[in-house]
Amino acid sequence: MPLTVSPATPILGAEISNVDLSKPLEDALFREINDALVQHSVIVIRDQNLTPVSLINFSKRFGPLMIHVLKDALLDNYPEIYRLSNKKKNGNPEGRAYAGQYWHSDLTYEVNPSMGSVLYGIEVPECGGDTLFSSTAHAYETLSEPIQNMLNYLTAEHLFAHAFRGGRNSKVRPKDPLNDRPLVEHPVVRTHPESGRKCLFINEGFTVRIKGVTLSENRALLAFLFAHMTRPEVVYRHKWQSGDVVVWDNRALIHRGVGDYGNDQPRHMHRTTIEDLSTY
């Protein structure tokens, strides 16, 4: 049967049917999947049954995979897979529980940030644990021209530890992995290398400040932009089912998890992250 792509909202998100990711994909079929990702920024492929190897092989079709800085959350023998899980085995966490509950784009704190991410839902809560997505391309396009022109010439600093400050992880120990990634600088606006759309490249999780403006201007500008990017009417909310594979384009959106479930509701997932090799 031919691949079908069904949009989830007018702004972003689509569900893809009639594909089995556990098997090698022909080049033409993969191009259709990638085209859907570029057009919709996040795609959902349900009813999949993936081994770590098949998840890695599918993810590598998009580009080289990145290894997350939090090594204790990586899957044994498969460091390309980052575990998101509130489950425990022999009293030890099987992954990072309740991670990413702030708006962010994966790994913007890296010198070469992420092109995209692939998240495979192995066990999901019966209710809750959704993931929210918002288009940074649509956010840029709905700003006034004077604001766009100002942002086009600005850069911002990103830091991994920024997401942890003020919370229970705010005390950084000498050997803490939060120290492993120094500040990096990226343009506030990036042009998507495939769609050609301009996208805001800031997020509340990892963006520390916009350079070249005062502290008060920075606070006001970031607060305005974050609110503009995440207006309820532009957010796509994905309700997980076991076997879902969700692929999203970190160049064109931000996302966050919703921690409205408890430890009596297992949420166990495997994620890969694809490096962005484009220049901007």
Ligand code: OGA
Contents of the next structure:
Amino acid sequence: MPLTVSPATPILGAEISNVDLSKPLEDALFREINDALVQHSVIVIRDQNLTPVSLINFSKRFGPLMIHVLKDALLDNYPEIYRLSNKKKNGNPEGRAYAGQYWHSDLTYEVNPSMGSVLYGIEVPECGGDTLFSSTAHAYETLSEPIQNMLNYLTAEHLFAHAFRGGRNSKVRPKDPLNDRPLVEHPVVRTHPESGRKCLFINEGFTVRIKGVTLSENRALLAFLFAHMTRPEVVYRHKWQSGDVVVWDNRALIHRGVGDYGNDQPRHMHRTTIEDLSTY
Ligand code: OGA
Ligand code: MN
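Having seen the form predicted on its own, I'd like the form predicted in complex with the ligand now, please.
Let's see the whole complex now, leading with the same chain.
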């Protein structure tokens, strides 16, 4: 049966059917999946049954995998797999609970951020625990030309610890090794290497400030841009079912978790993170 791609919203997101990711994929089929990712920025493949090895093998088709610095959250024997989980085993967390409860793109606080992430939902709450996605290409394209022109020349600073400030994310453990990460700089606008679209590369979680502008300009600019990027009409909201594999393009969107479920509702997922080999 041929692969089918059904768009989830007019702006981003698509569901792909008729594919079994537990088996090695032919090159032509993988190209179709990658094309769908580039076109829709986030793709959902339901009803999968993956071992750690099959999740790693599928993820590696997109590029080399990165090992997360939060060692406690890595799966035993499979350090490429980072566990998102609110479950405990013998009193120890089985992964990182309530991760990413703020708009962000993965690893923008690194010199080499991530190209994309693959998240496999193993146990999901009865309701709640959705993930939100918003296109940073669409956000750029819907700005006026004078503002686009100004942003094209700007650079911003990113810092992991920024996500913890201001009490926005009270459920995050304060002793993260990531807190020691230094500030890094990225252009505010990057051209996507595969789609050729310009994308805003700033996010509420990790972007501290735009360089070379005054404090009040910075505050106003970031507040305006973050509001513009997260309007409800441009957001795709993913409602998880167990067996979902969601692949997103960190170059072309921002995302966030919604921690509206309690610890009586297990949410247990395996994530891989793909390295971005392009230079901007
Ligand atoms: C992530 C992330 C949000 C969620 O895994 O990078 O931000 O809903 N997850 O689990
Ligand atoms: Mn994330």
